[in-house]
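Presented below, as structure tokens, is a lone chain in the form predicted on its own.
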Amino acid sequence: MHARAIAVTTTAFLGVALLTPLSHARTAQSGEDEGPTVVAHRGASAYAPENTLAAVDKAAELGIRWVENDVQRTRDGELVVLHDDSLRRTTDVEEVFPDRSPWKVKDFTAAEIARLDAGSWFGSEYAGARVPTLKQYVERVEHNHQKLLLELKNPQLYPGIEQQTLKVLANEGWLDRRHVAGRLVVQSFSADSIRTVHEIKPAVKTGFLGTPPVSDLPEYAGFTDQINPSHGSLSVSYVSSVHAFTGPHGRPMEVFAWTVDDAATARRIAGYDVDGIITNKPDVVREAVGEEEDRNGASTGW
């Protein structure tokens, strides 16, 4: 949208949010409310080393359909699942390469990386788990029937990779009609990042992590069709304003609160009507607000 156009719009637009109804982007769709969608972020991490195979599985067995990874690039261009820069936190690196600090993916191949042990720090029975490529961790989710809210982490440190994701992505059959229907969302806290992605494939669904302000959102409606939060920054009064906007595919706007781990918080903020909530514990929070997916395709797809 040009900048004149929001000028022009955004007013409108601001009244129209501030009388929005609750329950707005799913009843209008629906005609009739249910329970925000549940993510497993970085599979069900809370009881599986995150971004692992092994996470994947994890929220597959307890019946997740959602579930939420990290992309990053190794130095020999491969795409990686792991959400730091660095493998230190999550990884026997510095045993295996001690003299490679501050051990940077970037700085890595995918396969010094593949050498690495990425379960044992979270517990014995994950040891010798590794660092999945982006390839195949597309491919345990299709296996295991599942969805992928896609993160791209850190795009300023690998430029294409938006293109480079997409490409993998098209590879392994995610770009079809059925999958970007209802089964994928790529997002990112960089809003070029998401814009790029938006305009090389539109039809892909797209997410922008954070809380821009509702002056901006006009903007935002151009190219992405969520807007994904921290849950303490979320208000009934902002969750209402996004979705009285439209997104790039004609849907209202989205919102998918994220990272929410216990019960009483996730009623908090289901009641605020978000569309979904993202957690290392998908059970704790589905229990606590019962979601109803895949009922009707409105909040898990179109």
Ligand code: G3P
Contents of the next structure:
Amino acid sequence: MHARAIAVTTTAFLGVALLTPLSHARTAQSGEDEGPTVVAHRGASAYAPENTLAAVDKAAELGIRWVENDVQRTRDGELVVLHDDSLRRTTDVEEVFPDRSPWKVKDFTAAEIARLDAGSWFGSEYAGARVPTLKQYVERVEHNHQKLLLELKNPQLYPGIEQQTLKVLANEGWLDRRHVAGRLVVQSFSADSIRTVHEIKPAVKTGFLGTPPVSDLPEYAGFTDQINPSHGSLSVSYVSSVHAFTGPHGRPMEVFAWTVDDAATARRIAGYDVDGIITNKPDVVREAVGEEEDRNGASTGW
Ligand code: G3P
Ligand code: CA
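Having seen the form predicted on its own, could you give me the form predicted in complex with ligand G3P?
First the chain shown before, then all remaining chains and molecules of the complex.
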């Protein structure tokens, strides 16, 4: 719905990326400005325990379509959704397995992790919430008709996690045209990991977490659709530099900024013309900046 007028020319670069200076004005056909996509960070994690199904449901309850999560792997090879590489902060692992310090995810089996309480640390009303497997998580996102910004967390600890994650997504029906066209982005702090995802499944939209120098953006444009920086490292000119490049799917690269939880910062960052804001308080951010209707949805061609 928004206009992105190509202002100058398209120039082949390094034989991989296309350099495409663009005007990136986000203006609805009505002429009114539209806000960025709002993404619930680790689910609506200000209101429910992060990365649990309860946090996904809370986002849905608030009417938030996009949820972000973090994927890691257990000792016996199950993909689970958890942020830290240790289970200590967000579960009762210390009580259940007192002799297993430092309680790394990769040192526990899926059955052991399934015994843990991932909700009580947040609030007694969430007692009994579990660390979801990726399969369970995706099924809940599907059930809620939501969309998924999936982060491969610490991929250096889990060789082959890219292929394995894509396999789970495929098994769940998330690599069909309908999903890759508007309901899925795979992101990581590891450029190698994102490049691998792109090579294995070029149709999947990808995001790099970080702020690469502008001089490196032509290379990133070969394998990532999004550059997703911490909001503190952003500027108008950086966002506009990212938008000037065409990503691997022939569209201007996007910027999703994290983690913004207050209205004033959300308005400032939206003023940089970012495409998305990742937040623990999606209701607060949506109220502050509005949200473009289905900006990353099938109706936009994704
Ligand atoms: O999606 C952005 C954000 O999740 C990256 O940081 O540490 O919360 O995974 P972190
Ligand atoms: Ca994350």
